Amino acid sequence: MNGEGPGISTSTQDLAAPVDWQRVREDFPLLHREVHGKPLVYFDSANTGQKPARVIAAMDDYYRRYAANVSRAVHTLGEQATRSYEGARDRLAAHLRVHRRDLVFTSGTTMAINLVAYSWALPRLRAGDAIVLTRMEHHANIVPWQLIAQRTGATIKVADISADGVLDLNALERLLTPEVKLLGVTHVSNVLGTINPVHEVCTLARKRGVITVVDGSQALPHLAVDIPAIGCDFYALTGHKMCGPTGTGALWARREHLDAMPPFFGGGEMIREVRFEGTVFNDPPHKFEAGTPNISGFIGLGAAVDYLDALGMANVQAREGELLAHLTEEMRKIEGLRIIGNAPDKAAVVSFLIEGAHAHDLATLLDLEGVAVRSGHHCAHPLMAYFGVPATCRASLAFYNTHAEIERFIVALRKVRGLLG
């Protein structure tokens, strides 16, 4: 992106330059309304972040000059719609520090997971096999499995935590029998906000010849993803939790689990060559991308990637780290509330409850006051039943909140928590 980035002084590439946070603000729209007549604090980032105009006028751009379908046509809308596309592939690797080649688009995490379940795993597992799984999985990393596990014969195995919500490594590691031959862990979760080892546990797996795949989720919106690092098979991730659009997200994988793998989706653009007798198929990535993809929303994806890179990654997460701490300083204060989820390296994620009153009804309550939080199992039963609770609220940062908004969520936390007794 050229000239100056949202905020940002000096250079894009001076990770440690000074950022107007005010002014960063400034770029989202939506965080400039009311709620019941008061102004919003959203605390959901976990659940979906805002989209800065940027992206907003990136997709608007799209559907006003340039809408066109992709690698079909040979005029100019199509031309400059396949450039703009598979720009924001280009964009987007550079990122994860990956190449192009090895990065398939997808609707969302829950898609990538999902093609590697039936594309990789479905033919390789066997009755006898084993899967391990952490108990601070998403369902995304735990559905999946169970489905080609009751196809395979498989089984899945629990990597358990510590009760602050820490992955116990040394329990993992003894997991790691000769019988397993997939672990699913994710990278920060969206319950407790714990920031997982993810290449301690991806070289304790790769030692014993154990596949490796990690949902990056919600990774991507707090820190600096150098996927070669982390030395996994599979990473998946969802745009819309990183300022971009709903409905993308993307798939890295090992270039030789792309080309062993068949396709997931058969149909239109995924071929080189069709006949009744058999189909030639194209090469990895194309070959898991059937059918017309969501242009529009992966224009919005490429210019959401070029407004965090503007950022800087460290910048964003030294951002939300001061943040975080100041809201659980505060949080910590008020009698009865529990926060869930106490890990010492953690993304600005809190999962909590107050005494005696449901997540449901707490939410529900700071909604009047004009907070957004998000309330239930987050598509993590198992973790609830770990903790003995049926659901939590949760608090989630981002960059763009302020230190104001977390004086205006306790002064509305207090106010609940006596509506509540």
Given for the second form:
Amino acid sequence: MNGEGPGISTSTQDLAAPVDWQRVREDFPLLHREVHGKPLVYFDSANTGQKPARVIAAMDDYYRRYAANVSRAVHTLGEQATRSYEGARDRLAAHLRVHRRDLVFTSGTTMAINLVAYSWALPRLRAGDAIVLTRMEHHANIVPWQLIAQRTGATIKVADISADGVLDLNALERLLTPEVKLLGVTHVSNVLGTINPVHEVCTLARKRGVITVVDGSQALPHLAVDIPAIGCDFYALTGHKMCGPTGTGALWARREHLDAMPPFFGGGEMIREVRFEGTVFNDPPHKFEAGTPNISGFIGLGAAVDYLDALGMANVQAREGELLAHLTEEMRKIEGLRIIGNAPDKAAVVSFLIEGAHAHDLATLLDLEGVAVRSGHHCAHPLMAYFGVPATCRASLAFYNTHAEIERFIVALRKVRGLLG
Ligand code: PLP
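Moving from the form predicted alone, what structure would you give for the form predicted in complex with pyridoxal-5'-phosphate (PLP)?
Below is the entire complex, every chain and molecule, led by the chain shown above.
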């Protein structure tokens, strides 16, 4: 990262450095706009996060100064583009404490999980095998497994959660019978905010030879993620929730899996030699990256990783912990408001309902107050069914939000409750 870090006076990650959160907020141009004539309160970061100016500038710079394809051209622009694109892989790998060779760029978590499903699971699963998923998975970590189950004859078993939204580890352990070959678990629930004990879960699975797929979509924006410490087989992530551009993401996998997996897509970039008699594939990660990638997007993702590293994920976590405590305390004071997801270990995500009001009506009226929250099933139909609701409203925060915004949200919520009640 060049120059000064976001809101702090050093470019290195320094946990003791005091962060000027007001200055950090200045890094996000979009946060300064108005909606319906009122200053925006953006509480929808679990849906997609906002981007600091330097991420936008990094993408702009690529298109203005060195737009060229990667890995093909030997000319200066092509070399610069390749260096920036592969540099983003270096930075993301360092952020996750993994080797760059084991990090495949994808369009997001959805593609990352589908890559595991089609390249690892489809050739291996058989009738009689089972896949375990938790009840709090996003559809991106359910539907690909259903498609694989249909094609292989495998079945899906569901690990349950408590009414507070905590994964039941004893029940999960009991589910891990010999026919289970794969377990999918989200690191952080996009609906409940629950931070799952993924290290414990993966340890239980590993002891039984069960392959683990962790969905890290909602963890990367909030936590310092150390993949080797988790002990999973696969870790999927998406860039747009962690200050990066849409259409970026990655799959980390243990090297033995990437070496053994056939490619999911075929085409240019992923080969070493092509003859009509057969093709020799490139080494991972390029073996899984056919075609021209989202070059500017990954350059932006590299800048996003730099930004988060300079901020320090420990600082992010501490800041968001304070915001979450404030938000939860104030929301609990509102009569008739039900919070769905009360795990002791939570990221700054609060799903809620107000008695007698539909989630969409709530979100629409909040929008008129300048407040952006998401309403709906959050791509988690089975979780909605478990809680007996068709939809919830969800306020999801990031480090760039403020206590003043929480106060404004609470005032807006009380007003909307009055209108609907
Ligand atoms: N998993 C979780 C927990 C999510 O919250 C999301 C996005 O909302 C996804 C997966 C899918 O991510 P993407 O649409 O970026 O592939």
